[in-house]
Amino acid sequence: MSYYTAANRAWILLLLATGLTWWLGESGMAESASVPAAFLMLGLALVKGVLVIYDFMELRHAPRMWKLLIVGWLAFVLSMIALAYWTGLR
């Protein structure tokens, strides 16, 4: 039986994805209002996002048009996020 799956794959990435996101956290590089950060920070959002979709949700083989909608609604969030975020900075 092979462990080396899809799933498996995603699960690992998944991982590092959020110990990232947790490192930067605890380094004080969010708190200081780092906009690159902030933005990683959201860019590595997306990224799980769409492994989560693909992998767990089962997306990969789906129709076009479901995983355009599913990914399009993750994008228009993170967007909506991001423009919040740049708004309280000006």
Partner chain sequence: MSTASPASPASGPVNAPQPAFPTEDSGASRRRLPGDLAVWFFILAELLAFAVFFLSYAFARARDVALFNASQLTLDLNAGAINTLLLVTSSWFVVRAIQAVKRDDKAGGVRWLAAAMLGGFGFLVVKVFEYAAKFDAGITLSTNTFYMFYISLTFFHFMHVILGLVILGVLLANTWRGAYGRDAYHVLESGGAYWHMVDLLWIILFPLVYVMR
Given for the second form:
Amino acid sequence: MSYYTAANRAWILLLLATGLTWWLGESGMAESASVPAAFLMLGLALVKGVLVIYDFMELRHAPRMWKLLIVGWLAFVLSMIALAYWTGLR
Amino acid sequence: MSTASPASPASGPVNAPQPAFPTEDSGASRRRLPGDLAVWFFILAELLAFAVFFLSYAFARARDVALFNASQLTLDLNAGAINTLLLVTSSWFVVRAIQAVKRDDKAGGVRWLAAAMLGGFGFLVVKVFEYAAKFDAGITLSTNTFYMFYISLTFFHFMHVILGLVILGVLLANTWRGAYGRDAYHVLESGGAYWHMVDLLWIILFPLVYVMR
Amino acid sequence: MQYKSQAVATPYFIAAIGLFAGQILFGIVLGLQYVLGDFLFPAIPFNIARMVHTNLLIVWLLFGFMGAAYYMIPEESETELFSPKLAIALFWIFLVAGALTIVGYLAVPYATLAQLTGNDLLATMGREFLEQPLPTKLGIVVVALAFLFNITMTVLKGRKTSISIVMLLGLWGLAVFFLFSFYNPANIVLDKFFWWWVVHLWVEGVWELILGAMLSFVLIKVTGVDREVIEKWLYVIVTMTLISGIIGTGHHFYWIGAPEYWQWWGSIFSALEPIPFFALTVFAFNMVNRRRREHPNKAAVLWALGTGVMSFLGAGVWGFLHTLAPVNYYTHGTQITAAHGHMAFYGAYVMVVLTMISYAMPILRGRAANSNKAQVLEMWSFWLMTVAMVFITLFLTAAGILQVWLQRVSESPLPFMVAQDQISLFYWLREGSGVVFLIGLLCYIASFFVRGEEKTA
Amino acid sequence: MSGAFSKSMARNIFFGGTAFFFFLFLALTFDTIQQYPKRDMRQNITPQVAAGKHIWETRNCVGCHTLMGEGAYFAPELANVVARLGSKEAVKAFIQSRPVEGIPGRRSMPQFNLTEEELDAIAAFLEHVNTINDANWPPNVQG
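Right, the form predicted on its own is done, so what does the form predicted in complex with its partner chain look like?
First the chain shown before, then all remaining chains and molecules of the complex.
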């Protein structure tokens, strides 16, 4: 896939994922199914973030060090948030 | 399948004004960091500052979940979601603008950049309404820890949107003047990378502060 | 020396070293007063000696910065200084005003000095580091403005390099933020808030621009590395400095009546403050490793590397140690702060001025570098002073940890003076290290008088 | 890597970043100043308290003591001294009773020969400082 269409695809996916996050909050899913919903939202954020990094920032074909740094940042932040969320459950 | 073919018009190294940042795995000069290295250092610094902020929020929340959940309910979820759509779309417009300029399509570049700025302005307008409602309700940085974080994080991000818009404005003016084209899109990519970072940050901020509970 | 007018830097550097010696002598007195409480009492009480110690530090660093600017700017701008005469006149005005101020501190009671110098017209005295009488403060403003005029005009008529721009920005910022020293409301909370606009935005803000510019200048000269490379690094470092340091001011606002959110903002941004100092260290070593020439002035290279390491340790590591609000709640206003203050000032500002003097003085005296013998002595002084400062910092940190434990954390907290008695051993050790530091400084001064085979320019 | 990193970009980021964070600092300062009336007990700043601050400054008390943790670390914290000694009167008595020649071998406070009026003022100032909302600092009465 050329990166013209990659960006378009990323945009559509981002819209869909945002809608899903919104629905999780609006429908009360975030309330009732808080733990699965929270982790689903973090997963969605990871997917969205990677799409932005790969197809908008165009790091898909960037030197590995930079790709790793930025994606690593995203993964680190989200997993630490997950950890914090988990410690807050008790 | 997803590797850019060297023959594709704009993504090949031939048109890149700057040589690739060499790494051991650079396998010829295929791998290329878009934009200026300086901007990437800056982006790293910004990401680091936001990371510390996000994690401070997350761990502060873990110590007082009830307060955070109760206060979170007062936030306007719709406004947050609309703003996500606006930023994501605006980011995509910037990608289209860069693609247009790489084809030497100046008019297209200008149009897409203007659309991207419109998205950014839309974000600011929504946010201003959201802030106005909160301030009218007497909420300040000192109301409680949740609102301290809510205002601090969103305002810090809000200012980044403003800065991003200033950058987009400069890029738009320069594109209009014809400063960029097939062989000169280096600065455009740098500004674009910054705008995408603003987007990326909001993608984490939105679920974290508005939705997750 | 490429431009004749660079020579005006010489008296500035000499005055700086002279005042530095004075600062250290008073430091020794202070250290002794910590353990022998009645030493020199009531002739020179602790507060007077401390005022001399800290004010001399500020004044001699300013002399160093000005001398550095007079040396660097003509060379960077590739033109003679706008007015060398003005520079010399300002030197004498500043020196006499500074000397009179110190004499005033020592000769008359502080309250009398305040009365004599018009403190009742505009009360600005008696706040930490801003103890100077009103005429001195006004004098600082006048001298700073005239100095900036001289330097700015020089830059404007010549080449404008990144180093000059960063240096100028730092010096202008220094002058502008000093103006907040004239704001002294009756409301102590407001007073303290804006007091930090001078103190913090100086030492963790604009002074770091001056530091970066001075270090970059010397590194270009001694390593021969391409100016482009060094100037890019300079921009990256000063950007990091200001984006962390400006909001980092918040780490001073935790317990002085400001809203609680500063505990978050201050902690988050000052957690990032070590990064630029780390970058500075990497920068210095990287440039020296990539050097394209062997500069005969080995001592200057040593000082430059030392600045990188010691500023990271003192400002970066020791600052981070107690900057997070939950930690600072217990360490605020203890010997931990003193430990950090000593190493940070030495590692960042003292060492960068000595780097500049070490590089420039031989050239101002007509040679590329000092004789081998003189350089060996100077390197001895480097190690003596630096190691002594490391020990001063370690002993004060130990004293601080004990103080925090006895006075703040323990189940039955001890009164301040009782806790002080318990930790006097560390104060003795610190005083010993201080004497070693003084010996190092004497070696440094002696190195200027050592002869031997000189390397021609 | 040469060329991929342009100096002009680095310079622009420096100026832009500095301006950005300075504006942010100004915004936070503005909010702080707005919040101050709720925290700094300004309604209690009488002319006597102001005079006391003047005494505090012209005797260079901060050269030995800390006030809300700021100053020299040679002598005790004074933001809570009224609470520690129990009353303004005790504070006055302490200041008044300092021996001119000091206490042999000990850290001593100078005898400032303050008048009764000045003593009242400095005590009023220290009492005022004691009431400021400084986020519960110091951790205990010993300072």
